[in-house]
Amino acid sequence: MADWVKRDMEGWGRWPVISAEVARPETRADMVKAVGDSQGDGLLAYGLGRSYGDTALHSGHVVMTTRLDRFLAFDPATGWLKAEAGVSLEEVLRVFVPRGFFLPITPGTKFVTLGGALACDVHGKNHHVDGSFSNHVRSFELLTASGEVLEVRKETHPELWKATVGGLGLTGVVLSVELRLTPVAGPWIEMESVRVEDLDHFFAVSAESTGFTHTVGWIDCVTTGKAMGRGIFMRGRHAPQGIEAKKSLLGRVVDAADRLLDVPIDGPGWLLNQATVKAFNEVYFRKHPRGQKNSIVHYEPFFYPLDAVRHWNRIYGKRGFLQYQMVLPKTPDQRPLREILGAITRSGFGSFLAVIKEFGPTDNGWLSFPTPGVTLALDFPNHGAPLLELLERLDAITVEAGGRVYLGKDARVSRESFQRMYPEWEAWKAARDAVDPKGVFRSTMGERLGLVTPGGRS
């Protein structure tokens, strides 16, 4: 077992920063010992650090899970994979795409552990077809506060399942996950992109895209008036056998260069402002010709465009950034979404990256984010109090519409707003307290939202 070392911890948004006692267990036995050592000061598991806010932060003990990274079993006839929770999505893809299998669900980065994917119940571009990550999990092993390891299935532990899936690591340490991979013919994606001229056009294109498993849109959240909601709609599906991209030597050189891109230093504070965001949005929108473009692309740029740039979060500078993602029920006029976009444009805080898509039916954990409707994800440079005031206004619109924010990306939502957004939180807390009555597993977010008591019992 590695020694505990004091260090500063942060999420991908780089705000807030929390000092913690950190260890990196090498084995399951080490992890069990770490839980036993942390009964007084609390404990939280930490994977690859791609949750944005304070989801995976804790001022007591933090255990890194990335050394628990072995594949345990695989059945090529069915696609069922069992792996330790520290295995990354990147590693699953590296090993299994050449064997004809792909992740059933993937978020916008492959630098996520299986345990982290379960704890946030991540979703992808195909939620409207295939649901979220937990819909493809048969079982997981959970190390509880007592040191017991439980094999959790929906059928055998229904309440613990619903508390752990999307439960932000607060029920215990996930040790392994049994996940069903999706058979594919190869690494290629049949992709179409459509320039949409406004919000109504976006929903019209979305409605006619039922032949595609994966859909997502980039939206210009700065433009107002009739063009509000303009952007680029992208839809794709795994290509069948025999279809692949033909790439020139120049194209291969460009791809190799893309994989070497890095942001080596923090960006200056003035880099991302209303003027530069507006200019970027205008160029990005105009470079796509009117109508539709068809192409065959590798899965990397389709699913993980930002992963090509290492440390891209440094663009926002030392102050970091806040990602705000909400889901809103659909209405005939999309009024709540228009109110959200209107509040952003009036504030002057344009988002450099704004992603929109539709969610389908869902039945997952009590704190899982996806619900039927439309979701919008926005990145804002950290401007302190003025930005926090804007986000509180967006919270109010979201709550009034019956929506919710994504806790896996949150850093500041209030306890009152959270409880209105997640009305089943009390059922979650009862199940969580039953498995961890002394409140061993804690996080900064859990304390902020009233899910656990700071420094002590739940």
Contents of the next structure:
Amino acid sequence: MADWVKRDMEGWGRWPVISAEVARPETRADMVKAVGDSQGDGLLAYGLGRSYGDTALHSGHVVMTTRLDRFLAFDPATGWLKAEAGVSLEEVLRVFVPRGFFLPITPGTKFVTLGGALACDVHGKNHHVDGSFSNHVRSFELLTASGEVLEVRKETHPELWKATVGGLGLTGVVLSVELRLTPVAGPWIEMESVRVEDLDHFFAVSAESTGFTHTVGWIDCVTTGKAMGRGIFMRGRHAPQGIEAKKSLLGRVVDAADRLLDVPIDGPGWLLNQATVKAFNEVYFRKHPRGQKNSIVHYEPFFYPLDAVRHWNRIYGKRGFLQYQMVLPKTPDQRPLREILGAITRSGFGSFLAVIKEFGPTDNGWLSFPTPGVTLALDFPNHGAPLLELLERLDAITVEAGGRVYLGKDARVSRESFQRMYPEWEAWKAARDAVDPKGVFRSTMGERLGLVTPGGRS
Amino acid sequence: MERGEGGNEQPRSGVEGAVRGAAVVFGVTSRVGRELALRFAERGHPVWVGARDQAEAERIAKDIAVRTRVVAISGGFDARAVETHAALVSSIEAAVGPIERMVIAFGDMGDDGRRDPQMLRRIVEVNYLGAASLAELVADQMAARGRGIIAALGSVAGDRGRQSNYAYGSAKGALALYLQGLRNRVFSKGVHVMTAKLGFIDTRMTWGLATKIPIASPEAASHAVLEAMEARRDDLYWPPFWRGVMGVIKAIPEAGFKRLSL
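Let's compare: the form predicted on its own is above, so bring in the form predicted in complex with the partner chain.
The complete assembly is shown below, putting the previous chain first.
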């Protein structure tokens, strides 16, 4: 039975779908061999497939990292954990929360690998306080195109570090990561939620939430006019010792249902239309009482509300969906953000869930997404050309404002827009070409954005 | 030998403070073997894990130590070098203590389609000779102490010779027959020997296999093997439907079977 198998690969958004020769090495030696085997038509590592668009797709050879999932060392005195790139965040939590440690950074799903988290330099609700994933990594092992394994630290390989962190897997295969876990008293989160009546109110609440390590907002991007930007602001922090939620009967029922919730088949195309999205937004907003609500919640619903539904991406049906996330530098009147919300509302393509958050200062990779400002993430059913036109308009507003889109979620931004959004891309490319002069590591996204040369040697 | 580093946390004692003997897994780079080693450590057995690829065995030992805070030690071994096996078993017991559980998880299917004397020798020496040699030596140690359980991960391929993989199948079948004799010999000395016959498990061997037959997870297989060992079952088919499937395949008269392409 062959090691390389032809498979149709897709990201979480299920668009596009790219066919590849796929291997799943079971040992490190097999991974090294796979990289050596597949240099002709390029290679890319693939983890749990949670990037949305074509970030982890490649039409040549693809190596899955999920079987290289060993914990290699842990020091409970300091929280430093060394683990292989195929370890998922879920696994880290499962092993270490009972021992009093939590992930320093987590995105909105725990079904991502450490390698994927590094390659997209993921961020979470605590970005304004703790930065992104790479801020908590002190070293990683990188298998390069030459077959050499480098231990990369910011101090020893400053350029390779900045090229690999957030570097979309295009400098090599990350084999292991050294990550510092955060001590916590338990799995509980002290959470407050505040109903915000409009965009100005959102920024006011965000500004007064300095006592919280984790903040995020959900906003209704269907409603226009004065209430534009209304929504719910959530803020939380790890609960200290002695504070925990009582387990209600409802809580137990939800726990049991959690394990059963799944979307086993593709949703019909009409399921998410303007009317249902508008109704959802209305209900979601109205069910929260005016003012503020305080509660103690488990980390699961706080960090991973959607993980409870296994294949929620199937709700959008076979056509898939696109996620659009951008960050805009903050301006006194938030004009670019209002323009973006206005353009979405006028287009009639409502977003089922729109998430808004303020980022803090950053010092990460050349292609790392977070920059100071406000970020907005939106999901759109794949309506084809008219949607792509809308997203082009959003790109234009973003570029004009000095912002950028998140490459971990992108499937379609143009090379021209990308180069304006990420002015450091040339520095990235120089460092990447130095470590991979033959252009072995390639991806559909890399070719689209001009990061690598299609089909061959650069 | 390398000791896995579980940080400076206190090593955990076994379940409810019971002192358990060592569990050893030969061929721990097999995914089912690795999962079994982890299961044993979770139950409080100190573990020794070995593989031909010693660096890989070391990473697996470290993983087990970090996850369970139980002593996990790794080493390299060569199944075919039977003359080294006695010293190997002694050194394992010197490192982790008396062996109470042993799993033979290694196997070699050979290269697809290559049917030459060297390949045949390799297949027979790894799957049959090497496995029988290690089982025999460990069984003697266990018999001297009056307790222990041995399991070999075999294959349903060992139940009947078929043109698609009869070199591998015959070696696994021969091992099952050998272990049957060993089981008989050490039964009265308090030692138990089990053969696990695994169907399709989601491992290297089945990666990319186009089949409508369900493929079981290595983790589920490890739980099944462990339970069957502790229950001192003589054999285990996993997933269980394979017992029925192989029952039918074994029942087909040879006169007809030889005409089939299986």
